[in-house]
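In structure tokens, the next block holds one chain alone, the form predicted on its own.
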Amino acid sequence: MFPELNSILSSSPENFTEGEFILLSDRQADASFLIHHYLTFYLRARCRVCFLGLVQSFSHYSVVSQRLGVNLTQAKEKGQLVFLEALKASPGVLLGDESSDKTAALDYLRSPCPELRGLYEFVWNSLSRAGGEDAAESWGPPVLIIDDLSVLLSLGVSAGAILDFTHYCQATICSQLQGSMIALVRCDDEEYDEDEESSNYLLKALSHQCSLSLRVEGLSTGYCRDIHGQVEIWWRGRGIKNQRKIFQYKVHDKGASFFAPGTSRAVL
């Protein structure tokens, strides 16, 4: 969790907006640090979190979260975190060796017409019983985090199927359960690619659904040791709709710094 980003967004684990769809994206940069921020943020807020890890192993997220002061293994054991490790479950799905909730969630891998109904049912079953009778503790609003949606395009899932999935998740989690949803989309280098099966098209469509957008981009001047890129924050939700601000950032071993363009110590 990054306190400076919390300050910019006027949020904290004790005081945050419910019912939000937060869209993360990157182009010529890596927005993974924002995924780690929100994962640790909502766990500290005592929310029940369903994390769809489609591109990295659980151990990867666990190591980074440990540096940020959150133990994912303990969160799983307590029932606060439900983690779908797609990399680990995929071989069993493709070979048909296993049958479980997690393999059913990935049935799009072996379907001739991939759809995400099984993945949605996994999310629903994981979050709808938050704080239910089988829970040892009572958790706060449910949260869905997806890293990342664009990888589904490379696995043969259509942009339309992905948008249907996010629409149903948003209606269920953000509206019905008053929780939050965070999704990452990695964009192609060609910003104006109009292909309806491209990550750029997916990003544009999702931008109309979200209430808050954080777009990470590399610097136009190229690599810099002291400035790793810039983040455009676009508030599209209630009260401050269509307000945009740009900050530059630097990722550290145990956090990240954010500052107005041109105010880094490296350029002063």
Given for the second form:
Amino acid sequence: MFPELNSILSSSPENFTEGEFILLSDRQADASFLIHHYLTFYLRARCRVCFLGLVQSFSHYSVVSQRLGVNLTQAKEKGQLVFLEALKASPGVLLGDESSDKTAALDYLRSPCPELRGLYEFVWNSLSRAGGEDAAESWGPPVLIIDDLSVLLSLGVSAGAILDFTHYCQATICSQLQGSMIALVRCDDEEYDEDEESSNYLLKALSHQCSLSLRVEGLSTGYCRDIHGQVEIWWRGRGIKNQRKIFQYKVHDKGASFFAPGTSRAVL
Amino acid sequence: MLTEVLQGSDSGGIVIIRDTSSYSGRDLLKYCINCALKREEDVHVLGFEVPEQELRSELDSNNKHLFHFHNAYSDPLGWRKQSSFTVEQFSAENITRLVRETKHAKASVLVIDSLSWIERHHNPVAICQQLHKLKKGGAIRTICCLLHMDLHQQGIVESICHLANTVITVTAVNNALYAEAKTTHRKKSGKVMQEEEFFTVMENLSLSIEKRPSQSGHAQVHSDAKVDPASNLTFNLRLSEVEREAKEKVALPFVFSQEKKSALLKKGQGSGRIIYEPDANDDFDEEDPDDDLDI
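Output the form predicted in complex with the partner chain next; the form predicted on its own has already been displayed.
First the chain shown before, then all remaining chains and molecules of the complex.
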């Protein structure tokens, strides 16, 4: 987790808002550093985390989390982290191999399957058990992290089905279990038409539902070695609580630094 | 006009609040619900997008028993087998039955949060038909719906709004606490009224309307008295009467006055005569080319 981001968002592993739906998005940049932040943040906060890794393998996140000071393998063994390794399990599902409980989660690969109900059942089963067999360890509120949703669009799932899935996740995890949900949507500038099956549409629809939105964009002036891009943080609330702030950031080996636009150490 | 339309006890019909992700129209929807409760009308909410607590909070506590929330948020598609109201059940018959089941107050108001959610699962034409049936049905006097304009094609938004008597479009105003509402109200007589207002919904669900936004950020100072630029200087820029007269008398260099014209037309005294010996190659014409000029 990134301490600077924690202070910007006024949250810490000891004290964070519950029941939040945090929407991460990027356009011409890579917001996955925020995924690593939230994964390590909630593991440090002793929450039960269900991670849907649809685009990278477990070892990828494990290596990065190691640098941020969290051991994913240990968390998985203790039962704190439930990791869906979709990349590894997908060939099995596509080729119709042996069925395990994981394959029901990847039902969307078997076309024509319009809904992500299987994936939702997997999430529900992972997070609804409070403690489960290991009653000695009582974990905090459940957290769902999805990396990422736009790949589902490429795999043939309709935007409506994805929105139904996120609706159910939000209704159960955020509202009922008072946990949090973090989802990443990656957008492409080329799909700027009003296509109802594009990531832009998904982003707009999810913006209506989220409580906090972090939009990562590359700098409009192009690539810069010292400033990797900018993040727009939007607290969606009513009246005064509705605030937008823009920060620029740079990703390091062991973290990321955030600063007000124009105040990068390289520039000042 | 926004207040009258939402508090309207005479209108009835369909009211649609259109919003975008930059400003949520749900606050205005809650204000609408509160007004209906204050008028002691039964309010039935088809809640798809937010849980009951979020809509119920801040409502008028006196008539909370008239507020009926039909939970379509927890399980709208039946995945968890604990659904109270599913999206499949959205039809005029089902809704009329639900409304008739509860005891009647003066009249019933149906609130739909939101039509955009239903549109993902139903044909827009079917939605329009059901809304029309509900309007004509008689069991419900007013239908108040929320629609997210940025999630649908413009044609769909317009066709749904065509059914409505009142369409309120809310948009955010840059970095301001208030928002802009454009209201289009179609009266029974057929007359269409439009108005743009700036409003905020306060903590206790009261509506504060401003006709024109107060420019608190950038104060434009329109000074009535013209500032005299020649005052407060260390040197004197003003003219005395004598100086002013002398200034008026000065002949400007390029003004073609009578004296200048006669001076130019007078032939010179010969001190500047030009003597020209033409060459063999020269085409020397003795005639004056300007002879035909009449000055």
